[in-house]
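Just one chain follows, in the form predicted on its own, and it is written as structure tokens.
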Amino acid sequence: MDSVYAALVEIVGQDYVSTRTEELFTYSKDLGTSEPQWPDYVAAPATAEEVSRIVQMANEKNVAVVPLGGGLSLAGLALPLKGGIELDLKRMNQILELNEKGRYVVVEAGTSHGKLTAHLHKHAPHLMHSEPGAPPAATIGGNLAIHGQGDLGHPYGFNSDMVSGMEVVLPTGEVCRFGSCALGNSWYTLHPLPDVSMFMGWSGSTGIITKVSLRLFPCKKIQEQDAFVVEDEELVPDILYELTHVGMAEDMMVVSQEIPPPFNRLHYILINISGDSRKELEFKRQLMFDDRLSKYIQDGTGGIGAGGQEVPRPVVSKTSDWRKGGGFEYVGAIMPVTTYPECYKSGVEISGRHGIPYTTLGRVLGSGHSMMFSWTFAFNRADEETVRHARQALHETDEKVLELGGTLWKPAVFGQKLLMDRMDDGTLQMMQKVKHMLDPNGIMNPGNWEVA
């Protein structure tokens, strides 16, 4: 194993590399309920050449590569499984082009969304990207990595639907790019090319995301929040359908959550809108409001909880250490709008059981074409039935949101294994194809989508 540290001290540095008992345990564990997993090395690469480099290396030795960007999946899909070098890409962070015609910009996949979020605002502050609700120490390559998902889901959908230019290396260490990049022009586009789109959300068992370049929209100078409450859940689909069809919205969430005790057993839509003027904040909500919702108003059945406040963009994992304990875990689900009601019935069933408050949260995806629900569940890391009772809830939660109809976000391992005990034959014989076709050695981030 000596012959691997110097192979990566030759690729890296020595700075970069490391075998030493208190990093190697850093990167054993990430913030939720997952049991330590422990690499062998660690290794911080600068460029794509040097990603490549150890790739090569680790088939030579056969040796496990596991890509970690900012490491906050929650579900362990970055911890070292079966050992070897966990690769962390956060050297890999610098803002390559903007190009604030094209509304596109072009990224190392280790660069933190906060980071991107910054250079927006100094150097196109008419322009933003769509954030995921995690703290600003995610990276764009670990979001597309799993099919990541942000504020700017309604209308435009997943994070990896605004992707328009890929690079990646392969797990045999070969770079490839994808998209107009790929034939040496600038990276506007994915499109009409034929699509190898073989790379997001397999958590990095099929290569790892080196440069990406992402859609830029529309940053309004005024950025308010409106909040409508209902009391009985079987509503939400309704307002949803009615709010979507409006089109006026930058990014609606449904939250309802036992702590604080106002969200209790109560349905806050939260509604994010934008405008350039006083005017044209007024005339959406006149659209929404007096237009489309005022029949829940009227008869008592909704109202509104708040109006005209300026907030910050949401960070969704905020809202989830109530156990103070600095643990938390959640099933992302990518569920039909009409589930909600049985989706947050389901949640506050499980947690109950656990003794753990409930919280539940959904996010509109396209337009009403599908909701991202979460079910989280905290627990405190020093208590071990309480972390046990969290991981227990997370399994039962997996299975039911399977049988509410819907299809599990950046599942962990048991997850993934409740899907693939579920798919298609001849969708589970293509993943595997795919995966020995482009990881014939089964060196990148084994223990995750195992389908061969």
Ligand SMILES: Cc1cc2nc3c(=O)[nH]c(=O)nc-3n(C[C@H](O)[C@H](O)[C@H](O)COP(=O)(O)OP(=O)(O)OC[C@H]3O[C@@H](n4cnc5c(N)ncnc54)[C@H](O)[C@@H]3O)c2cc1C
Second form
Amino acid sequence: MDSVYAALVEIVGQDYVSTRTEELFTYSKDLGTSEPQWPDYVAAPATAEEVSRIVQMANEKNVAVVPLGGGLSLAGLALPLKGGIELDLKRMNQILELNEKGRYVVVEAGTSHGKLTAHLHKHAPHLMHSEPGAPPAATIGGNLAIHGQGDLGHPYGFNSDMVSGMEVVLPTGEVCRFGSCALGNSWYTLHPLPDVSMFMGWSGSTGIITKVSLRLFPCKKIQEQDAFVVEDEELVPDILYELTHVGMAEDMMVVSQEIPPPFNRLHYILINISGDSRKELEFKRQLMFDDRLSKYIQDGTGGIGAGGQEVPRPVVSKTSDWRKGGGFEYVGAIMPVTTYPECYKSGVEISGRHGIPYTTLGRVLGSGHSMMFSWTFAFNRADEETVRHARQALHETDEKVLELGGTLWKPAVFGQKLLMDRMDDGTLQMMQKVKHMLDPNGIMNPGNWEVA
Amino acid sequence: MALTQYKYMDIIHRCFRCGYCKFPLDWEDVDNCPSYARHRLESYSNGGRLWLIRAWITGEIPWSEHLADIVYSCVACKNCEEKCPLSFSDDIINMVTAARNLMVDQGLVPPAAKKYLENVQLHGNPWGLGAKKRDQWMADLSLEPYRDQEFLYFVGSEGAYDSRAQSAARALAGVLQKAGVSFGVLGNTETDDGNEAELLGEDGLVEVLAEKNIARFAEHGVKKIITLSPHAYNALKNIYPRHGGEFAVYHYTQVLADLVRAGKLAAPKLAPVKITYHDPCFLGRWNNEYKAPRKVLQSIGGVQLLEMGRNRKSAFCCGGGSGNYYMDLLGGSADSPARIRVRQASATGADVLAVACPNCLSMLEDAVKVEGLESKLMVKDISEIMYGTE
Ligand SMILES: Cc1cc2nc3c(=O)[nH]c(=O)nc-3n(C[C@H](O)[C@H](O)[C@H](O)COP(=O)(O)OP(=O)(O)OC[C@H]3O[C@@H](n4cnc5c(N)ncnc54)[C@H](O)[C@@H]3O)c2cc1C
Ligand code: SF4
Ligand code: SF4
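Now that we've seen the form predicted on its own, could you pull up the form predicted in complex with the ligand?
Following is the full complex, with the preceding chain placed first.
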């Protein structure tokens, strides 16, 4: 028997290892436009110790290891570019500690965002974490490995800024902890020890996150969504500046899309607000709409599109079905808020050229310090021509982002190369040293963030 | 080579593999699809299965025994259809069944499914027991053959042959008698309802079974039918009309709920007991009946009804659907659905796990034994509780 297979069976048990075509096929594809990449093995460990043993074995046998969470990053980031072991981490899904007064929760990294939200809803309804707009099967570890952002992005920034502790299996198999938990203390803070946590944003190429302490934030009793609508994209940055000045919102997104028709060529600024009472909500609304946005209402350039809507769990997956085609992929980039008009216009232009209904979205991060802007390209999975168009549109958008002074978020290998081509030498060398130091045999998600 | 005759070619590619369909309504975890909960590999998730079926149809991957196992390990519980946000969601199980149709046509089904279908074809029941023994469950009961009574009591294969389910079948007959319901039975002239045959992809067999039963019903002028099993209820209500069957069909819990409400059936009074109820998929998600069984249980004196977190539309299936109570493609693990379900039931602190389905009854009772919960949790069919079966 193949010795890697035998070792995997010994570590995780027969049920959770496969070299059969059906599993290899399934894990060779993700949801986006990437070409399939076949793993040689699929394994689903249940503990950090199992992960550590697998990684040690992989070093001995010189096979690649690719961590996989929900597999929802869309950019082929968890596809095994060089074969090897695809490590499905979703069995590592325990919620280990909920510290209400300390406002943090410790979870295994394969825990889904949906599960954490449900757990908090049940056990600590006055607390919440920042849930990305991704399908709820997205995992906490996968989201941090790509610097995700969620529905508390406006007050608190990136999800990776909300980490209070972390456990990681290094590419050589050691298990390390970062933050107060490294001292054997509780998992309440990542700082102020020397910063050696080099795992977020690396797409799993510097180690496998196995446990995370996430900050929790007050969850108010009433959550509502208002929409402010403008036709002129040039107004959007100023409006966001006004709104971030008062800092009353929890989440702010600007959506414009060709389908459904009411959104076409309009900019819906979706503002999530919350309060423990109607009074609090009305106070917040007053500050935002009466004090800051009334001028737009008065001069007729903006209007309230909807007020007091229930905040729905996003079902962005529906975008994949607009052309009855089962697929989409987006370029996400971290952009200066002032670039909104250009971002939007380029979305309309590139989409139009490829015959794809345009969909753009900007999410405010911090007090308008940046926004995550996404250009989404739907395709029909059964029609290779539309997949090619979407892929081409993604590449053109990657280039446009850099032209606009943006920074690609969770880039596919194509985008990673564009970024590294422009990166200053010192930074590039530092990245290379980090990678070599942590992963001397180059087994960890190889092909990603590889400095040429 | 592409299999051009696949019926859902125009929609199967629309699954995005986003995984909403793994969750219960409250998003508690990604484990409400029994097949995925058992295996925890994406190939066994609903999205994974649909992508594999498409790859087989288009010739991207060849057929294999493992592929057939994956395709047959969906227990048709409908959790995925409940959760998928996309507009094709009502056809998810149809897409799987259509792939099974092709496997049946080409003789490519797993051995256990083949055996199941053969037994039903030859003997009218999945176990291959003699068709003449179908009426033995009622040998010592004085039940009238159906003539022109108000109701036909359709007992189904499990109630007729499975020793555990026979107790429920007998209890139900007793309760109906107690309530003075006018009913009769078909005895040996009843045959398998065909619900599972349809899900296993053997349409020809379904036609034969449906026509046989319908002919029998017509011969006797049957207008109203009570079924013991939600699977039979589903077949008679939703499949038989396609084959010309015209009659009113009731699951027995619906009839009992009406009898209790009308004061025609006095529910028993028990010493204080905590009961949790497991929604059978073919009564709940398939036919939207969540109230009647609960009303019956609530009418019983001394009962405290405790809900599992996963209830009604979010109920976690016992893993027995689509013939899996016989084929057992999800068995052999602590994560076998029935074992997970009895742990969920036990966590409520209930003394009794009540069911309203003969398949769930045997699946869950076996699981209680394997989990070593016999001293804490009894599995009983609602008919047994109403009848007072010990
Ligand atoms: C419809 C849709 C909407 C989305 N909206 C958002 C959004 O609003 N905000 C947002 O942030 N994202 C969004 N995403 C992107 C993505 O789905 C999420 O970021 C998601 O959280 C990624 O997690 P995952 O578990 O799916 O990661 P995967 O795709 O499984 O993995 C992502 C990367 O991390 C690596 N990895 C996975 N787990 C680990 C681990 N434990 N340790 C180390 N490396 C690991 C993988 O190798 C891969 O490189 C969206 C995606 C979709 C499809
Ligand atoms: S069936 Fe629906 S919810 Fe499930 S993976 Fe496919 S598209 Fe997503
Ligand atoms: S019907 Fe049930 S078992 Fe089959 S894929 Fe859907 S959720 Fe899973």
